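In the form predicted alone, a lone chain appears below as C-alpha cells.
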Amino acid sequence: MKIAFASSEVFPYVKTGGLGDVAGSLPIELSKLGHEVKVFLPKYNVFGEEEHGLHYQWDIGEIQIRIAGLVRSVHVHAATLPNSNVHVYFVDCPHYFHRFRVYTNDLDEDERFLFYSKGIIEILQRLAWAPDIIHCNDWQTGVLPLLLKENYGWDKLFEKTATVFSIHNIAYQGIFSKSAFEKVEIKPEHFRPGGIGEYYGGVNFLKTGILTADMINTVSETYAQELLTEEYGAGMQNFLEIRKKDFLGILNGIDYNLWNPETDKFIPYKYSANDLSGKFKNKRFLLEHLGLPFNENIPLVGIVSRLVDQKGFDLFSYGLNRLMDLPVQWVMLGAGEYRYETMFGELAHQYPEKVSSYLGFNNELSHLIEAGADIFVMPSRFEPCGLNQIYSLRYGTVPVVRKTGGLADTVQDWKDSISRSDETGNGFSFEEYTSESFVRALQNAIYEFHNKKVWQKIQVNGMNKDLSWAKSAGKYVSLYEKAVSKMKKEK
C-alpha cells in the first residue's frame, strides 16, 4: 500500500505535542510492515537543514501555487526519517513558514495551512506518485480531502486515492472567516449556512475533515466514545455522530527504540522488569542532580507536562495545601500558563527540600524523570491519548491518572484489579474531576509504595504491557483498507 502521511509537525524535525511523536513513529512502523510511506511537512525555520540532512529536490524544481489571488513559489526539500527508509518531503515557502514558530496568531494562519495542503497535492503530482491513502492529521490538513475530491478531482492520478482524517485533540479546530475557502477557490456552497465547512458564519477546518474524509479516527478508543458526547465533543459531536460508522479510536503507541529503560541513552543506569535495581540508582542520581535530599522511603512524584487546565493543574491548584502535606517529593518539568509556572516556581522556593521545578523543555530531563520517579501524575480534565503515562508504564513509574480518554485505556487501577482478584492493575485512577478525588488516588499510590512486594508487582505489570507502535500500526492498516474499500464502493 502507498501511504502519504500529512502532518504539520514530525519528530525529530519539529514537535509541539503528541502529534509530532505520532508522525515521527507511525510512518516507520507502517514501512516495517511493507508499505511505502512518504511524509509531508512544512519547512519551518525552527530547525536546521544540515543537522537533519535535508537536500533540495532538483527533480521537482519550483512549483507555482495560487492562493488568495496570488501565486507563490514552492521549493521542495527531502530527508529520511532516522533509522528508516521513509522519505520526508518539506514544503518550502518562506513567506508562510519562516516565522520562528510552528503555529501563529497571524491573520493569514488559514492561508499557511491551505497552502501546505495544496503543496502536498502538487508535490504528489510532480512525483507522479499515486497514494492509496492520504492520511491527514488535525485541522491543519482538514481541508485537504475536500480539495482532493473537488479542486483536483480532474486528475486521474488520484482516482483510487482514499483519505483518512485523524483527530489528535478536538479542542483545536482551525476556525476562520469564510474567506478562507474563497482563497483556495472552494465552491461557495461549502461555506454557506449548512455547508460542509460552514461554522457559525465562518468555516471550520476540523469539521470539513470530519465530513469529507473517507474514514475518521482519533487516538484512543475511550476518547472516540467521549467525542460523541456534548461534554467532550467541543461542538463536533453531531457531525461525528453523522459519520459514526466511519469513526473509530486507535490508541497511540510509543517508540521503544527511544523509550526503553534497558537502552535509554539519557539515563545513567539501565534496568528492566527482571532487574529494577537500576531504577533505584536513577532516583538517587536524579535527586542529587536536582539538589533534593534522597530518602528511599519517600516516594518521588514526577510531572512532565504542558501547564494548562486541560492537564488538570486547576485540580493541583485547588488541592495545593493537601498535596504539599503528603509525605512525598515532587519534580516538575513543563511550561504553559503563567499562573501555573508561577505556582511551581513559588513551590520550589517555599519547599526547597521537597519540590524541584524546571520551567521549559528538556528532553534529557524528561527521560531522567521517567526513570527516577516512583509515581507519575496526570490528572487531566480530558486526554485524547496521552504519552507520558505510557512512558511511565514502560519505565516502572506508577501512574496516577484521571480515568478519561487514553488514560482510561492504558492505566488499570490496582484497587479495582484487587477487587476482581486478578492483580493486573498497573496504576491508580479516579473518575470525578475534583481535587479530593485526585488527592485520594495519590494517597492510595503512596500507601502501596510502602508495600514493596505489591509495588513491584504494579511496576512489572506496567512494564510488561505492550503499548508499542508495532501493535497500533496494524490497526491503522485495517483503517486504511476500510477507507479504500469505502471509496471504491462510492465510486
Ligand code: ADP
Contents of the next structure:
Amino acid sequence: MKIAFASSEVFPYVKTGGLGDVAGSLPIELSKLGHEVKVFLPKYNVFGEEEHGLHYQWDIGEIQIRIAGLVRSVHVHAATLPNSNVHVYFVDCPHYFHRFRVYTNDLDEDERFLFYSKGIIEILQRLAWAPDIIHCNDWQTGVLPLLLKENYGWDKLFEKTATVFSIHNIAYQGIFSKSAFEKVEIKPEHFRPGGIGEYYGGVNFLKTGILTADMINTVSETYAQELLTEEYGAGMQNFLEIRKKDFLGILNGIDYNLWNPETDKFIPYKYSANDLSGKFKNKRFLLEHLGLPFNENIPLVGIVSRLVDQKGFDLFSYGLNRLMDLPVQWVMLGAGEYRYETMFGELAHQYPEKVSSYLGFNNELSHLIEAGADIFVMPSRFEPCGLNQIYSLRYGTVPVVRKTGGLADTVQDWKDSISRSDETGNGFSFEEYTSESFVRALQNAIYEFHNKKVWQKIQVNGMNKDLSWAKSAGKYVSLYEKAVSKMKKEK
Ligand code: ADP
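Same protein, different condition: the form predicted alone was shown, now please give the form predicted in complex with this ligand.
Whole complex next, starting from this chain.
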C-alpha cells in the first residue's frame, strides 16, 4: 500500500509528546512490512536542517496555496527517517512555521494547520503520487479528509485515496470561529448549525475528522471504550457513537531501536532481563549526577511528564504530605503548567536529600530516569495510551499507574495477579481517582520493593512483555484495508 502519514510532530525532528514518538516509529514499521510510506511535517524553526539532513526539493519547486484570501508560497524539503527508507517531506512556509514553537496561541493557529493540510495535498499533486491512504493524526489534520473529499474532489489522482484519522488525545480539539472554514473555502453548510464541523457556533477540527475520515481509531482499546462515555468523551462521545462501527483502539508500540536497556546510547550501563546488575549502577550514576545520596534500600521513584492536569498532578498536590513522608527518593522531569512547575521546584528545595526536579524538556535525562529509577508513577486522570509506562516496563522500572486508558491495557496489578495465583503482574494500579488510592498503590509497590525475589519477578514480567510496534503496525494495516474497502463500497 501507499501511505501518506500526516503528523504535526515527528521524532527526531520535533516532539512535544507521544504523537512525536508514534509518528517517528510507526511509518518505519509499516515500511518494514513492505508498504511505501511518505511522512509530512511542517518545517518549524525548532530543529537543525543540517543536523537532520534536509534537502531542498528543486524538482517540486514553489507551490502557491490559496488561504484566507491570499496566495502564499510553499517550498518543500525532504529527509529520510533514521535507519529507514521512509521519506519525510517538510512543508516550508516561514510565515506560519517560524515561530520558535510547535503550537501557539496566536490568532492564526487554525490557519497554520489548515495551510499545512492543504500543503500536504498539493505536494502529493506535485509528486503525482496517489496514496491508498492518508493517515491523519489529531486536530491539526482533522480537516484534511473533508478538504480532500470536497475541495480537491475534482482531482482524479485521489479517486482511490481513503482517509484514516487517529485520535491521540481527545482533550485537544482545535476549536475556532467559523471563519477558519471560510479561510479554506469549505462549504457553508458544514459550519452551519448541525453541520459536520460546526461546534457551539464555531468549528471543531477534531469533530470534523471524526465525521469525515473513512476509518477512525485511538491509541488503546480501553481509551476507545472510554471515549464513548460522557465522562471521557469531552463532548465528542455522540459523534463517536455515530461512527462506532468504524472506530477502534490500537495500542501504541515502542521503538526498540531507541528504547532498549540493552543498547540505549544514553545510559552508561546496559542491562537486560537476564542480568539486571546494570540497572543498579545506572541508579547510582543518576543519583550522583542529581546530587542525591545513594542508598540501595531506598526506592527511587521517577516521573517524566508534561505537567498538566491530565497527568494526575492534582492528586499529587492534595496528597503531598503523605507522599513526601514515604520512604522513597524522587526524580522528576517535566514542563508545563506554572503551578506544577512551582510545586516540583519547591519540593526540591524543601527536600534536598529526597527530591530532584528538572523543569524543562530533556530527552537524555528521560532515558536515564527510565533506566535508573526503581518505580515510575503515572496517576493520570485519563491516558489515551501513555508511553512512559511502556518504556518503564521495558526498563524494569515498575510502574504505579491509575487504571485508565492505555495504562489499564499495559500495566497488570501485581496484587490482582497474586489473588488469581498466576503471578503475571508487572506493576501496581489503582482505580479511584483520589490521592488516598494513589498513595496506597505506591505503598504496595514500596512494600514489594523490599522483597527482592518478588520485585525481580515483577520487573522481569514487564521486561519480557512484547511491547514492540510489530503487533500494532499489523493492526494499522488492517485498519487501512478496511478504510480502502469501505471507500470502494461507497463509490
Ligand atoms: P503525552 O503524549 O500525553 O505527553 P505520552 O506518555 O504518550 O504522553 O508521551 C510522552 C512522551 O514525551 C514520552 O516519550 C516522554 O518520554 C516524553 N516527555 C514528556 N515530557 C518530557 C520531558 N520533560 N523531557 C523529555 N521527554 C519528555
